[in-house]
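Just the one chain here, the form predicted alone, laid out as C-alpha cells.
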Amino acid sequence: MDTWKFYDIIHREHVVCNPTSNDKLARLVGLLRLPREARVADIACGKGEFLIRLAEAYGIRGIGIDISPFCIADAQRQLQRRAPGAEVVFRQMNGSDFRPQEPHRLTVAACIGASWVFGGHAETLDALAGMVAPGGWVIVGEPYWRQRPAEEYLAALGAGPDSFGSHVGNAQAGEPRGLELVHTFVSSQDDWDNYEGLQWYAAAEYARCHPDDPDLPELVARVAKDKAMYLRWGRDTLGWAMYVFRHRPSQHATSAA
C-alpha cells in the first residue's frame, strides 16, 4: 500500500495532523506576535494549517514544504479556500532537500511531529536554526518517552530506547545551538485519545464506504496493530509536545554532538 495513500486516509478527519489540540495551535499562533510578511517556512507541514493560520494572522509570506501529495492538495484547496490572496505556497518535496533563498533569514522555521525528516531533533534543531535570522523562532514538535518504554512496545514499534528522549532533554537541547526555550505546548492525554481515535474513525468509514479497496485488507491490519500498541502501552508510555525556541540575537550558535 502506497505509505501516502495510508496516512492520508488515517488523518482525514484530522485539521491537524499531530496529538494536539486547536487551541494550542491558535495560542501558538497568538503568541507569535509576528510583524507583517514575515517570512516563514513549515517542513512537513501535513494539511498547511499552521502556515494558513499565520496567513491569515500576520499576513505572512510563507512556504510549506510536504513530501505527501495528499498533504499538498489538502493544504493548497484550503488556502484558496481561506486566504486566496496570501503570499504562500506549498510544494512537494522530501523536507531535508529544502534550503532558504539565504540562510539567517527567515522569521520562523518550523517542524512540528517531523524530526525523523532530518534525522532526529537535534539535527532538526540544527537545520532550522540555521534558516532563521537572529531574534527568528525555531518550533518544533517531538515525542518523548514519559516513562522506560516496555521491550515488547519497542519491539512493536521496530524502536529502541534512544528512539526518543525526555521532555526535559527535548527542552534543553536548543541550549547549545543558540535557541532559548521560550513556552512548551504539552499533549494532553485527551489531545492523544483524540489523535488516535480519529485515526481508527477515518480508518473504519474508509473500509465502510471503499469495500472494494485492494488495499483495505492492509489498512484495516496496519490500524488494528497501532490501536492495540497504544491501548496496551503507547497511551502511558509516550508523550509529544510542541517546544517554542528563539535565536539568540547576540549569540551564535555552538557546534553540539
Ligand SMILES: C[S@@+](CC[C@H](N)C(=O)[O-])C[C@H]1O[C@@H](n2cnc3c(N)ncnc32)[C@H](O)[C@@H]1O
The other form holds:
Amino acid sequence: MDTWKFYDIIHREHVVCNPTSNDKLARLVGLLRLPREARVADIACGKGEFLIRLAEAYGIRGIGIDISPFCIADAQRQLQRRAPGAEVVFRQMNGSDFRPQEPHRLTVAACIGASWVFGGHAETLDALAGMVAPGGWVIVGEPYWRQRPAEEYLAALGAGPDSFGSHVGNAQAGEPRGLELVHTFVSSQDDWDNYEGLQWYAAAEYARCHPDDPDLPELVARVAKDKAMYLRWGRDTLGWAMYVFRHRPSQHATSAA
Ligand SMILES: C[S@@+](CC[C@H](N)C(=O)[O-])C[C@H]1O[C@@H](n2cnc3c(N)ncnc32)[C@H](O)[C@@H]1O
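Please supply the corresponding structure for the form predicted in complex with the ligand (the preceding block corresponds to the form predicted alone).
The next block holds the full complex; its first chain is the one shown before.
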C-alpha cells in the first residue's frame, strides 16, 4: 500500500497530525508574538495547520514542506479557505533537501513530529538552528520515553532503546547549540488517546465506506497492530512534547533579517 495513502486515511479526522491538542497549538501560536515581516519555515508541515494559524494571527510569510502529496493538497485547500491572501506556500518535497534562501535569516524554523527527516532530535536542532536569525525561534515536536520500554514493545515497534531520548534530554539538547529552552508543551494522556483514537475511528470509517479497496486488508491489519501496541505498551511508555527554543543572539555573527 502506498505509504502516503495509508497516512492520509488514518489522519483524515486530524487537523494536527501529532499527539498535541488544539489548545496547546493555540497557546504556542499566541506565545510567539511575531511581527508581520516574520519569515517562517515548517518542515514536515502535515496539513499546514501551524503555518496557517500563524498567517491568520500575524500575517507572516511562510513556507511549508511535506513529502506527502495528500498533506500538501490539504494544506493548500485550507490556506485558500482561511487565509487566501497570505504569503504562505506549501511545497511537496523531502524536508532534508530544503534550504532556506539564506542561512540565519528565518524568524521561526519548525519541525514538529518528524525528526527522522534530519536524522534525529539533535540533528534537527542543528539544522533548524542554522536557519534562524539571532533571537529566532526553533520549535520541534519529539517523543520521549516515559519509562524504560519493554523488550517486546521495542521488538514490535522495530525500535531500539536509543530511538528516543528522555524528556529532560530532549529539553537540554538545545543548550550546547545556543538554543535556550523557553517553553514546553507536554502532551497529556488525553491528547495521546485522542491522537491514537482518531486513527482507529478514521480507519473504521474508511473500511465501512470503501469495502472494495484492495488495500483494505493491509490497512486494517496495520491499524490493528498499532492499536494493540498502543494499548498494551505505548500508552504508558511513550511521551510527546513540543519544545520551544530561542536562539541566543550571541550565537550568530550575522544580524537579524
Ligand atoms: C507526525 S506528522 C506531523 C505533521 C505536522 N508537523 C503536524 O504536527 O501536524 C509527520 C509528517 O512528516 C511528513 N514527512 C515524513 N517524512 C518526510 C520527509 N522526509 N520530508 C518531509 N516531510 C516528511 C509526513 O508526511 C507527515 O505529514
